[in-house]
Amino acid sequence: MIIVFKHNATEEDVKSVSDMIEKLGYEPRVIHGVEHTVIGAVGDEKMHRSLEVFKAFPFVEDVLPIQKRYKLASREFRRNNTVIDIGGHKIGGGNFQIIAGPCSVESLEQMQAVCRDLQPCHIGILRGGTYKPRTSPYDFQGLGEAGLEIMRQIKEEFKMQITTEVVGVNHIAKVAEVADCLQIGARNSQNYNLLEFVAEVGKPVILKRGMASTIEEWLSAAEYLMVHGCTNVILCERGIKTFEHATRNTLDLSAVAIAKKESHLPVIVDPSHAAGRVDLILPLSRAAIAAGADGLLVETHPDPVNACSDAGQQIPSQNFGAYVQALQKVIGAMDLITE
């Protein structure tokens, strides 16, 4: 349920309702909006008393049920777009970011070369996998802690924000020491135990859509993070498995439009994993921006031919400036802020 307050409601009024909601067995989530203050009451009405009683309060405008299974992530809970700040780089609400870097961290020299190519492109958030969940146990699994140490050095040297994937509960603390934003990959998007522990870290999270997840399942996974205290969730569409083999996955841009309609959370797109082919990354990126994406998560490598993973889908980092320049007309047409 959502309790909507009138314009003249005071902080004392809001606190008194919040306290009562807790006594009734719910968890109150207060949001101060431009027009209204609202409280989202999280809990099961079948187990507790109804919140309809608050309609009688003179400073309450309305009490509304949330029809979606994902409540905190829904537009019903928050009408305004959420803007997430990662070290001064904003995503959502008209703010657009390109997050770029190699699929895997392979060496300090590799990451230094990537950053030297990305910085002139004004890329402020660097991606790079240190723990890699791979389909085959014989594929490169990442450098693990050694990769995190490389990312730590890169962060200090180039003053960039870092995002990297968490693949297990036992890795969370180590990754959180270095990363400014944690990433949940497609394979773990419905690993609810992992989501609960990641939420407790208190850092922004990029949540990729599972390769076979419906949009409702994707948003419900975001709900797991939000219920456990992580309000800064970035949804990432990365393509789903279909019968088509021309691309690695099928990029579902309708999911971007639907997610932005259903949820207040920012939505970014990973064209690299969707395409699996470097020649398709630019057109898919343009299409994602036109569909309303708040950002892109793109793979780039100084020497893709010799990359330890995903060689065919990584833009040569020396060409990344041309890729960014080729996006500018669409970014401008969508009136997006890229600072």
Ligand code: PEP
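Everything numeric in this text was worked out from a predicted model, so none of it was measured. For clarity, a rigid core is taken as the largest C-alpha set superposing within 1.5 Å between two forms. Positions refer to the first chain, counted from 1. Compared with the form predicted in complex with this ligand:
- Rigid-body analysis on C-alpha atoms gives a rotation of 136° for the smaller part relative to the larger between these two forms.
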Second form
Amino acid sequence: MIIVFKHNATEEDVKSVSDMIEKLGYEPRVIHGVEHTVIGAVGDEKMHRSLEVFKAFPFVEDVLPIQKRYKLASREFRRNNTVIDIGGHKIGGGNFQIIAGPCSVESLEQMQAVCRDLQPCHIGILRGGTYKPRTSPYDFQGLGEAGLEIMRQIKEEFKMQITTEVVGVNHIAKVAEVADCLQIGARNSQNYNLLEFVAEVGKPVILKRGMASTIEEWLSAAEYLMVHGCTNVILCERGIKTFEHATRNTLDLSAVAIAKKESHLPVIVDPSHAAGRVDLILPLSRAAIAAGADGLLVETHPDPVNACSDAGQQIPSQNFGAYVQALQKVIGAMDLITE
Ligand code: PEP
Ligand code: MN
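Here we have the form predicted on its own; I need the corresponding form predicted in complex with this ligand.
In what comes next, the whole complex appears, and the chain from above leads the way.
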């Protein structure tokens, strides 16, 4: 930790803090700067008491951590980009995937129709919610186990890899039987107990950014997964809450660029939940690729008007080929591999 003193702090103030730091088991290093005096407290913060108590001292300006809250997820820990392989479809390190499918699994016929439209576009990873975390308890909650059974049949018929959301610890085992990749939604992004148990499954995890999470909180959530044994974490930016109401959320593309600098983990973008409106999916997808995204998570439905959830933001699956085609120039400009 670094303790920054106010301008009016005296030598005695600095000495008293320095002595206390030493008693707490750290090695204090006093630096007299032009503007401020600071003390760097050297030691393992996990083993010692937190130094944040010094914030309450009237002559202390601030107490700042030196170490990041996340380690395993950080670029310092691993310089090279992590490449995650979901059934032969690679994400990260120059490999790009479009993961697509409806918001919710509604019926076998609906999923077959989606897959028939997606397969000619070379989409290898299918999304679809069977347990839906809806804001209102009166809204469609997903088909649950019946939805998972549909996904199992679809996987067999179309040989697609499956990603689907886990909303509670009690569903993990059932979801993991079918899913090749587990999704943690924005609402559960900081449900640390769920993250711990999901990590233990040993499958790749798509971790959405919470709608009110800072980048540090998002990366710390990834750290939870990693500490508990999940090394294959895909970060997903899906828009955050702001004052703007023209879109459902505000797509934070700086977070994509920052997450890629701070972390070696792949970062994908979900333009569907960010925009909440189908007319913005293409421009936001192009922008996401240009900002460095390693993939896209996009909602598509054979009959969006009659979708059980998120009707306004799903690309009609008959038009998905045109959407993928319209991304090709940007994908090419970024030198991405899309196998
Ligand atoms: C979803 O992907 O279906 C979903 C519910 O997304 P989010 O958690 O980002 O709202
Ligand atoms: Mn949705």
